[in-house]
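Listed next as structure tokens is one chain, alone, in the form predicted on its own.
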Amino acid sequence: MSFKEKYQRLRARTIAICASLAPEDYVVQPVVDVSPPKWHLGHTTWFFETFVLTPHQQDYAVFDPDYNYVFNSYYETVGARVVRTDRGNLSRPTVEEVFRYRAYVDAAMIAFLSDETAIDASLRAIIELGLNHEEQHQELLITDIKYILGNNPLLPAYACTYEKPEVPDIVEQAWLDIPEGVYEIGAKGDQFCFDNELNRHKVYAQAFAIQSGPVTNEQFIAFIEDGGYQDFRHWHSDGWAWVQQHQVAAPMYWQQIEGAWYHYTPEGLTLVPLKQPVCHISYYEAWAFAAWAGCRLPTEAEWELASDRFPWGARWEWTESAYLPYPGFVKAEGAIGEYNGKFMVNQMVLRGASEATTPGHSRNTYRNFFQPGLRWQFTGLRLAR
């Protein structure tokens, strides 16, 4: 498929998931970590507006000057830009110039994009990060609209108009013995990854045990109703100075009416279903659990080299990992080279994917990092011992 094709696709996709929002919707950012679904549009707009169009094409003229500093996210290499707590007050620019600047842009990239012989080996690099880029957001805008509309004492139902897999339920589970030995992980081959997925490397592992699949939902609330909440022993100290702070008694969206326990989904409160794989919990729930059932969390190494003996995907795994550079990492230079190393202190490890991913974005080298106590992301664990 051509670059060109590939980004058409990818535009409708992103457009499409938002296709049900009201323009009320586009604005809301309950909490820091939620942006509005308005600036997703305009910040991945930005994205190649920036990075291909401004410095490759001839004669291109910006949208809006402004918009370098509304839509920029962390790059300090690129200037300064709205704080991003302050996401939810852009009232202006409006909806409707949002998708007006998202037009703009894709009539100069789709024209751009035409001839594709005029592309360098450099400039592929990072016309393809910008469609990677935005597969990211979807999977983002998918989480920060579920938090959105969860978050909405009314808990309005979000009718999906983009490709959601189903996630099958999980009817048995079985150890799979991984033997000692030192292997390989990192990415590998000419296809696309992320620079923290470099450089390939040895490691060494001494023999484990992990599930064949992740915990499910079943399982935590035998967890909670045993009073894993409420029993210190099961937890780090951030994690238990977590859970008093912010009086955490089960996974978010999750609420116990008359003795059954109910989530927020896009279709609105349902039954948490027994045998799907639990979802929206902080690292620090994931290692008290593990703690509770007599295991642990498998390291990002473990996973990665034990992925091909199980199904993954349904949720973003975390791992026992902190985020740090592979051996030999080196950030590429200006901009593109904030992207990821910058961010390498104070997070764990992520592995998978899950039903808000992009199909065909991930893979089992992907290496995904959250701070320990997030969890509105689609995030559940799979114990090794």
Given for the second form:
There are 4 protein chains.
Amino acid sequence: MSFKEKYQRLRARTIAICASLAPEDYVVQPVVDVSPPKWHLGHTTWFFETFVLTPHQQDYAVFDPDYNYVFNSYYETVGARVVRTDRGNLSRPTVEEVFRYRAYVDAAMIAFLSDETAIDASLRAIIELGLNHEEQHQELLITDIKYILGNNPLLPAYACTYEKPEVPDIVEQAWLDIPEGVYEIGAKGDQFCFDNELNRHKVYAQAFAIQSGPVTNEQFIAFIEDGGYQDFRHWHSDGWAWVQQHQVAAPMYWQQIEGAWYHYTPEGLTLVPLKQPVCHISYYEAWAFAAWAGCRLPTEAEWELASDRFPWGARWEWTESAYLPYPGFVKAEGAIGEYNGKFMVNQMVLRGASEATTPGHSRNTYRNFFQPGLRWQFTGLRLAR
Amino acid sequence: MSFKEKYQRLRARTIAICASLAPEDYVVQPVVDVSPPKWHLGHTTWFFETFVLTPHQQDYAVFDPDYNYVFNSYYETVGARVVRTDRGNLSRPTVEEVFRYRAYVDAAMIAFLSDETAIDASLRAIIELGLNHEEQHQELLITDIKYILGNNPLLPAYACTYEKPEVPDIVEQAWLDIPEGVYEIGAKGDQFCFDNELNRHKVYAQAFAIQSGPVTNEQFIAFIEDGGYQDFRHWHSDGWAWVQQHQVAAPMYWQQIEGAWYHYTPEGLTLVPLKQPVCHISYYEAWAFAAWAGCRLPTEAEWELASDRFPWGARWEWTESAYLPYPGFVKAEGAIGEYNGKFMVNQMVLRGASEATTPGHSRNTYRNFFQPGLRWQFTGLRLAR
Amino acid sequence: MSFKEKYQRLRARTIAICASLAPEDYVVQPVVDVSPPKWHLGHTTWFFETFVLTPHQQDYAVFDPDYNYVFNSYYETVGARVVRTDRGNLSRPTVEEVFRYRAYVDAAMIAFLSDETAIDASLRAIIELGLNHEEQHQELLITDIKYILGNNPLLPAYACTYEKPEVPDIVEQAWLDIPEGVYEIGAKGDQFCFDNELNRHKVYAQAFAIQSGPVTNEQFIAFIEDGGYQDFRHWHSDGWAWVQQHQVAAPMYWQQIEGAWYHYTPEGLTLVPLKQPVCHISYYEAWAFAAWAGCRLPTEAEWELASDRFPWGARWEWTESAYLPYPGFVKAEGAIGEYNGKFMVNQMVLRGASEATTPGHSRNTYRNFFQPGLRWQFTGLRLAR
Amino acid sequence: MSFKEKYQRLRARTIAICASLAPEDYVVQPVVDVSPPKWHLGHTTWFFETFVLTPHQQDYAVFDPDYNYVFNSYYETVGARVVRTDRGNLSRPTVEEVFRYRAYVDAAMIAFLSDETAIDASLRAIIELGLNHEEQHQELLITDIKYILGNNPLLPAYACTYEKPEVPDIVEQAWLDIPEGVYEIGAKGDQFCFDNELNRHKVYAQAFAIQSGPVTNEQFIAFIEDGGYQDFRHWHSDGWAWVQQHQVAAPMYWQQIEGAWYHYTPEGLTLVPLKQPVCHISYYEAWAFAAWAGCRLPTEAEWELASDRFPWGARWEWTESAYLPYPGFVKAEGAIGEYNGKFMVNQMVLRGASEATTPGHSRNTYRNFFQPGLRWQFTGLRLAR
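Having seen the form predicted on its own, I'd like the form predicted in complex with another copy of the chain now, please.
So here's everything in the complex, that chain up top.
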């Protein structure tokens, strides 16, 4: 598929994800980690304008110079940015204006991409990064929309307007044994990957076992009913403080009504399906569950080297690994270099992908990362021992 | 004018105030004191539904029972309410749904009011309160819209779609001398007033002088240029802490560009007009200005008993009086009783009215009140000594 | 009594108040409003050194120039001060050093005061202010020591090493009727008073009734048992938020053990004596109690003009008056002027005195003031209607 | 050396560390991470009382049952504990009482240890843990005392009353090359170690180079003078936020006076010695320095496997490794199990030891750990690449 085609399909899918929103839904930011949908729409567009069109398309006129201030994200190199906690206070630019911005940049990008031969390798890399960047924001759009509507007291249902994979029920679990030895992990670098997947390198793994499927809602309910949230012995010290502070007693979006567990979904409040993998849990909860079960979480290396032995992709799976640079990791120059490297502290690695991940975006070397208390992504766990 | 006519005109004016807003502007809540415009639209409607239609209109069907949760304000008597800081996170109900809610309740109210003879005195009082309540929210709509757009980095201009009084320039000031003696203040109760204006009672005033006009921008700039914001001796201890914490160096909406003072208005950023009364200052700033000028603020009694000697109504004027009950003040029974009484601590009284006050809503016994650090209302001051 | 004698007696009483403390007790500051005892000892000494000895005693050598930084309080005019919340982190100067500081200044002061005829009127005023200032800190020492030990999990008993008045039981209450009319309140200025008691001026009082005695523990328990702390209707909006935030369910130092109410005292935990006046309540609680009882708090003017009709002095009595300047109030020049004037916002007036007030320090024009949520002073209330 | 002798020497050294303190110095807690010295004295004593004497010494009478509440630390298994932020508010028990507590427990312990043959292996392990636990608190005493006095505005000098190693100047640096391959790290378990050092296991190391000596003050000053604290590109995102929030511009205890760098030491404020290893820096600063220098921090595995090639022990050295369990790590049963395991998230590993570490307490498998923003320990760094 040509870049142009890929660009067009991807940009259309972003719009499709938002198809059932009212203008009001595009604006709010209930918590700091969630961004307003219109910010995602503008920010991904700003990326192509700033890193492709402005430096490389002769005579390109920026749509609105003030938008750099509004839609810039963490790229301190490119000028002042809107503080993240302020994003939800911006009613302007309106959704319609943001759509006009997208159309304007899309027209310029499609013209720009029509002669692919004129694009050199380093620019190709930036465009590919831009496409992968927008795929990441597609997943964030899906999770942020769910958060915005799932925290509205009216608990509105909404249409799911994008294709997404079926999540099969987990009907049986098996322990897969992996022998000790030297293994290789990390991306080979022969196709697109993020900088944090490099370099491919050798690791020594001890013998271990890992489960063939993720932990289910049924298993997690057993933890709840056994008093798992009330017994400090299963928790990290920070995890226990997190439980107390936020009064956590179940995964996000869950509520118990007359003894039965319900959760919020695009269909509104529905019964928690027992055989589906548990979802919307923090690292702290994943770790506490594993401790309660007499097991542990796999490290990211264990997960990766065993990953061709089991199906994955329904839930981002918390690992026992902190997010740190691989041997030989080098930060890129300039704003692009801010992408992944500067977050390599205070975060835990998640592996796999989720039902909200853009199809084709995943690979078994992918390193996702979040602070251990976050759970608005489609996060779950798989046991190791 | 009949109740029905009054009701229709008033409700239409509320809509007119919002006429130049985009749907997105109705949603956000940049700070806790500001409410989203759609909340004002819903809340004032909910008042008529809850206190007039539901108890008094036979067979009235509530538009949506969940709205009590969303649009209830401080009336703890009437059930759970949305915490104020959460209002800005609610994308639903949408603006369109809120307008439908208004239309639904308006139709029922107009039918209800068509036979005014059937309405007894106590119900008349509640309806009159509802009308005055909506007038108060009209002013809040005006100030909140200004705040929402005036804190957007794009500083958008917007059309002023409601009639408002001209604010005349202050071209000369005079000291008006008032002799000491026993005076009467407070509402007589022979026409509508809020409960906090009662009872009319005698006060003893010392001889004092009060200025014929409010302090102007020009005078306030002299205070700024004399280092007024940097000299603790002019400030209350709490005021000085407020200046430090918020890094205050000018009235709200002001910024200095190449030596000249600009302020945000519906026309966007414009030069501060020197002869107009200063606006958007806190009690702390009003008090510091007065101290710097070797004067003081008038008490609310002084203001009221002198008020027929000077023009007023351009700015809410901070007084030296804390908001406390008048002799003989009695809280009404039930939810209505929560209206004014429970705020009688930690607030300062403002007298007069402002360019944003609904025409006809003001009188010289009116007691407005806010915490001393707030300044998004059209607030100014008048000197006494 | 000569100044010298007064000085010596007073300074000795300050030491006596601390007689049963361990060095460790002088150091801690459990909450921002409480100061470490050694800070009180140093600060009162610093007052005489800074305002009397340094400017007026030839060749006086300051004990330690760094002490100005440590023991200065709110006098921004006299240089940088230790932020109040840091006072509890200072282990040095040690208690012994502070006592040496006191001895050093006392020796100089006693020499200075030995020839009283050489002291002019304005300096006399400052010395008198210093003496009254130390009397105020004697009361604070008593309340702060109680707080420090009463919030220690060991709840230690300690000897009361200073003379204090008996607090008689309240055995009967009567309503005293006061007719309406013009009255005078405020200090006449013919003997020592604080600047905030001036000027004496006329007020108009409506007819009212006030109780002959303060509210008792027995009455307050009736409020508790009637669910007073759980019913928002009795509370100010801010008071209700205060109850929720601090989970308040009884006066400070109270705890219920097997159905009986105990409170912390110098004797340790003892049964609450039913006929004694209630103590350690905030303005919010005083106001809520009065509302629950169908009464109200008196204003400070009402309290003062009726005060020769009832005994007072066991409890500081919250009034319905915010702390505001009297007509004609003028702030003194320089650091002394910071004494009272800059606190005239966000505080409520208390009248009378308490069992912790230095004998001779009280008068019926005295205006004490605290934020409405504070209750570590010996505070109570008296009903009016 | 017998247990008894070891116990006696160790306990005496703890007292020696405090020899130059005034009683007041034992009480304060300027920040949450620092504990009052008397708390350390009580807590280490409580360990022996709770885990050795109470369960194993027949007829042992607890010194004071309330002390469990005061001196318990993170052991939630053993009952309610004093919240860490409250420790600095406790004037009682006094220092003298704490010393009496130590003497009481010491007498019982010495009697208990006099017949070592009666002590079985599992109890031996607990006693050894208690001794190592006290050694850890000896280092904390040294760092906490420095913090308490070094944050006092008087910056008092104090005698260093315990033996401590000389820290040699760093006069030359060399890069040591380590070849890639499979190595073993972790404790062998044949002598005392903490649970977090187990199990010994194989790791695969890439080829790397590490410096023979830690970074010096001179090198760090070059980073400061090059604007290192002002350039976000050297910092983690969280590190940059930390710099902004705390306004950090130099290591802890440093201040610049007329162009020269001084730091607080037991001798008071002295010139920063250029050839000494830099001290009192956070992980964020260590990482930013390494990034600025074009290098990186070593991982803890790299540090350990190279550690017999260079001298170490002057500074705790921040590594690029998050604190995570080793393969096969098992948490002990009961309160002892809370020791290390529950902190294995949100912390970074430090390797080596410091001038404040108790002689004999260090080994090259030791895993120290702190949150990345802390720097009151004697922390520095060594470069790798």
